[in-house]
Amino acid sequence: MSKFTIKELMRKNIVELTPYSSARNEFTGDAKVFLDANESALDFLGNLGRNRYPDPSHKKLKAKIAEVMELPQEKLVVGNGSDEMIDLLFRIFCVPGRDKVLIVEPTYGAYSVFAAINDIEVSTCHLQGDYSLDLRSLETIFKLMQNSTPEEGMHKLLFLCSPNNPTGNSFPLSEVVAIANKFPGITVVDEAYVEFSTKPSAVTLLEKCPRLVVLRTLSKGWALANARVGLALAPPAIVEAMHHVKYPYNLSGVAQDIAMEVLSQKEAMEENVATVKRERSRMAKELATFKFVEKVFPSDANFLLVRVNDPDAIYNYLRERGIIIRNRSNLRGCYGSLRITIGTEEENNLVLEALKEMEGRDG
């Protein structure tokens, strides 16, 4: 257990912050005339309300998310994609030039980018050869952190992406619990791909782990990447701080309306996820038959990590035919690997046909 409270881990200026408050934050009930925010009284688009600022508290959207996704509304923060949630955590907890964060690699590259933007040093612990967590190394790292303090600088955040990007595997909740309760700072579990997994969510650990934050998104399983709607589930002190630090109107009314509409189509979402899982299984089997494929890694996400004998040549061959995948061969732990998103049946067939042509040409 950490010897520091959540507020002791926060930056002092954030704890003492008086947040911006609009009249919409302070008003409850129904109003006929809005003359508080210096908006245009005329809506050029008719009666869509686009001339008005959106609800800064996302009340209706949060209620819908809680209902449909079965998440605790009181622990919920909504923002402009998971990226905003990640950046908020950096700004709330990490003092630039002094604090550090810990990530397990290979993983989502944005964690290190946000660290660099916020002038935060990154420490790494590498996954094992099968992409499982190296618990022994993490234990050693945690012991080295025992004497660090917020005043002198310490590791404030630890990021676990599960299912992990780009490896596709999930981490057992028993290991997440152990890590979250031993790491002295805030453990962040990024569940962007959780809809495609059969493994239980870390949301179930929020009561057991008092310094745990779980991230979700509507970009993947809910097919809403264009609208940029991300979620964080966290303890009350962190929820309050995130609401204080976020931009007053961080999620547009357009995005909120679209999210409400998509959340009303849960059955369609579940059908699509089931289709992706079937195609994922088919693609894994088909890809494994190619001579140049060395290994197709198991996946709980909507993509496959595939180790091949010449990743650059295969990547370039597909690109020349208008098929864009992700070359991950430059990442430590992913040497020789390509990441292929699961598309429609037609799109997946085009990939397979192109690879067959390549194999026939080289064979």
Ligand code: PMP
Given for the second form:
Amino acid sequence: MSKFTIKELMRKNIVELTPYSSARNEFTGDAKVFLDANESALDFLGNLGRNRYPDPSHKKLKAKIAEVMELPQEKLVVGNGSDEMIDLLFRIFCVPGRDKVLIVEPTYGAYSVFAAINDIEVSTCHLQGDYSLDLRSLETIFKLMQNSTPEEGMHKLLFLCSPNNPTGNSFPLSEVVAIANKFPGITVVDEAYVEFSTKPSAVTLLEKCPRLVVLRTLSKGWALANARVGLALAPPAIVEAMHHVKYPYNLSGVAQDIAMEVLSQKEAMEENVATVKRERSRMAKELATFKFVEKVFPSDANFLLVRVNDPDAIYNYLRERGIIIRNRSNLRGCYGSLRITIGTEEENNLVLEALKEMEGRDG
Ligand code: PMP
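Could the form predicted together with the named molecule be shown next, to go alongside the form predicted on its own?
Below, the chain from earlier opens the complete complex, with every other chain and molecule after it.
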């Protein structure tokens, strides 16, 4: 339970904001002549169809997302990647220089970067050795937070990434509910990799947990990282604030159109995800056979975290052969580990061949 309503948790200036109202917001019906938005009336660039501003409220795209991804449309906010959703939450809830956020580490690095950009202090709670949530420590932290108030500054956001980047594991929903109901601020569950997981999504918790926000993206399973389309599912007060704070035309017409197209190909997406999962199993098995591999962590995502005996040497060896992976070995909780994205079968084979060559050379 929280002593505070969502609006009490928000920055006062955001609650009191008179949002910008664009021409495309004010008139949305059919008309013959649109001279309300100072656009170029001429589409002289070979009829690209890009001379008009895009729909600022993404109505068609939201309806499509709701239908295809089976998500509640009234809870949806769409934007420029889930990164925009994260940044919006900071700007809506966190008073620079006063508020704090709680981050469960090791995790996606952008949360703490956005915190730094917004001059927000970060408190961390570390995952346990097996990358499960440390519920006891979280309980203690929540108890310590009990007396803090929005007036004095408090922990406004808690980030849970599930499946987690870079550890690859998901957190049980029962634990997410317990946390979301005890944390006095807004719990944000980042489900960027959920398509690769068989575990249930936290979207089902939105009715039960009044201060929960779930993030999704088309960048991973939907193979659309280039177009930058992410989404948030949130309670009405947060949906409204996100619409007020986002850039009026935060998602380009190009991105909205491509997203519509991709969402019409759900079967192809599912095939892509199935292929990634097959390759993930194969890579996990193959990688475990190398002498220098100490552990391949189970993954619900499109990457594998692999602990090795000499991460820098392996990283550099692959890099010299034009293969770039992510060296996470200096990250607390991931010491000695490399994160390898699952590529195409050919790309994965190149990784395996290079590693075999390395092992042969070493041996
Ligand atoms: N969340 C997590 C956990 C991620 O790993 C990433 C990108 N690597 C993002 C969000 C950002 O995704 P998007 O492309 O939707 O901004």
